[in-house]
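Shown next as structure tokens: one chain only, the form predicted alone.
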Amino acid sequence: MAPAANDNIVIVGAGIIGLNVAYVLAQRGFGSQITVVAEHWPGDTSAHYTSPWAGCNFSAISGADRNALRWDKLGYSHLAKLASECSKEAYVERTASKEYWDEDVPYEKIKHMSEYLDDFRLLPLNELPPGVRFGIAFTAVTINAPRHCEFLYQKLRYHYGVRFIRRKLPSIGAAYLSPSTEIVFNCTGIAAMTLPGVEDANVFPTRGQVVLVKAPRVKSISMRHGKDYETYLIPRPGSNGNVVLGGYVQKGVSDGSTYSYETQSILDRTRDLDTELRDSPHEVLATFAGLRPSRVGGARVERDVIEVNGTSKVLVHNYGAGGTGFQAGYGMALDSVKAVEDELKRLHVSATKARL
């Protein structure tokens, strides 16, 4: 008998999260029925194609909720675990992180961070720059986004025989591309918002701007959360020296530009910041602006039906991270299949029976 077809599962949207959600289901023997349908690929660029953007680091700027804070510690053991395995050839490196807050500490989070990150202690004043109530140190991952998003896809064409299709669709249930599709997986980012079928008016973008910079004295990650500013320096992995420095969090902001304005004051305020970009010579390579998928109430991750061609079909929606896919969207992933564990044994039974 033939195998399987490989639109047996389809997952709509190739950014992280989409990734993550193809890298879980290929581990577990599903990758030859797995189809990835995206109008934009791992090595593209567009403000709406958001990951290729990221700083890319592990830190405390998600949320408080109990999925924000299972999520993190998830990925933060997946993405040790590629530091320590494969992490050249995953662009994935345990760095050196400290973090500071001007106001608004989110103790209860930080107490629960503590329990599993490496080398977590306290600042003490005397470590804290002028202004600063609060600070930590850690041992973080830092993850070259582009180049990471790049290693998921090659490993999933290529070692798990994952499809991928280069297709803007009509509507969410477009994504059904054969009788024989039995799972959707939408991680449409923020074209959940306007996508028929769709359509979640909680989802809104998120507007950062970042400048990449050549500084390779630079070895370590800084963060500064202010009241109305997020700086950050976050050394890129496998990159000779650059360093992504930001940043903005322009909650509702559509605009894809990027503005010189906004450029001096990161290179300012980073520049204050960290004493090696200060006293060091440092060379900007490019600025960037990327929209961040946001979600009123945080990541919407759960199982839907829909209805395609009178039949009713599963739907699993996983998206709206804003800027933490990288460090939740492992976790967000193993959710995601979770939720179809039933439809995922009957696949893998009918998959075995179609080799026999």
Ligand SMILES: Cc1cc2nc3c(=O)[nH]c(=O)nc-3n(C[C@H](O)[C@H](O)[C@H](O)COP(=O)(O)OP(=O)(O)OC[C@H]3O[C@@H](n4cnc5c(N)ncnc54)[C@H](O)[C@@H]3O)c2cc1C
Given for the second form:
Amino acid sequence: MAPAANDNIVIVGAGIIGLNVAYVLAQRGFGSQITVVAEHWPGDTSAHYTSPWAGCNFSAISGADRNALRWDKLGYSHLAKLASECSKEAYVERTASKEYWDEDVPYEKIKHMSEYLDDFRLLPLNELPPGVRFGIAFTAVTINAPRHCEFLYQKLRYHYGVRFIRRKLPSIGAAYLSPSTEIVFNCTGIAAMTLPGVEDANVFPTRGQVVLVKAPRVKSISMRHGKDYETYLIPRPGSNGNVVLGGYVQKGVSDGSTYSYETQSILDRTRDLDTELRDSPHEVLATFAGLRPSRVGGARVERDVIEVNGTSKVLVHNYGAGGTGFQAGYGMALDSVKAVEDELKRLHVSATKARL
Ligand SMILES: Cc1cc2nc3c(=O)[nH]c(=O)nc-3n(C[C@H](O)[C@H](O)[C@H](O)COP(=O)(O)OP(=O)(O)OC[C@H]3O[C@@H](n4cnc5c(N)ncnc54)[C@H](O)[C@@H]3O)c2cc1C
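Given the form predicted alone, corresponding form predicted in complex with the ligand:
The complete assembly is shown below, putting the previous chain first.
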């Protein structure tokens, strides 16, 4: 019986989606059988690597379909647990949040969220800013996106024994690194649009620009969802008072540049929304733009089959998280792992036999 190989399971992509899949599998004892192959790793920056640019918080911005509702709920409890058990190490914090809608209030979604969010309440009319129709308050979670990815990378590599390889694959088929590779998870984000063997025409970029400021007096999240704008302030955990200000949601725009007129609009809108920002000194530190991996019909979490050198192999797609990869990523990972429960059982049995 051959010993378990570290490429029995290959995860393509080291963004928050691939890292969450690795984390879920590693917690179930598969760490030494996993290889993560990625062009970009935690600590890198690129317009082709979305995860470091996220705001990043849990909010009502996600979709209202059954999957999105379920992934949000699973993500909230997972992130809240990290915030209680290892907040400093994981760069995740519980943070007070207020969200406002000018119109198009997603009542059904809010009703669902109200059933599990801590400290949830509807805001009375006299607490709403002018022009706002509806508002809620709750305890959300904030995530320092680049640092949280680095936390997961360190944990996976040094605690669970996951192997990482830096490589740009020419196709999804190339992820079957050796004959022992049984399962590949495709967590390639925006690249799912063009990667040979995937080429999903439903995937498209949604550009966002954000501004990082030092504003230690801003301690809570404010978000205003308008007809054609999104404005938000998100304190960044473990950053000594840095706050991410946003934003833009530009569907179909694949430009990774930043623009000074957008920075100005973000500063104007966030100062209007939050009196703490308006009334206290704050220094602009940086501007970023990222491309959310959006998908018509929502994220694809699905088992597939692929022919590799004349053999049928298992492929699990997990991409298209749009603007919610951090809040939905853990739930998406649980679903994609569940889709290969039978294969995992087989891998577990052969690894156990090989040890005897
Ligand atoms: C401005 C902004 C604000 C956001 N705010 C939030 C927020 O508040 N909350 C939230 O939940 N989400 C937020 N998001 C969304 C979140 O960032 C994304 O959903 C998430 O980062 C997507 O992760 P991913 O792993 O799918 O993709 P990525 O992070 O892009 O990772 C893709 C990985 O695949 C690898 N890869 C691709 N092709 C290949 C190849 N051929 N060979 C090898 N490797 C390959 C890449 O190198 C990379 O490692 C925000 C996004 C933006 C831009």
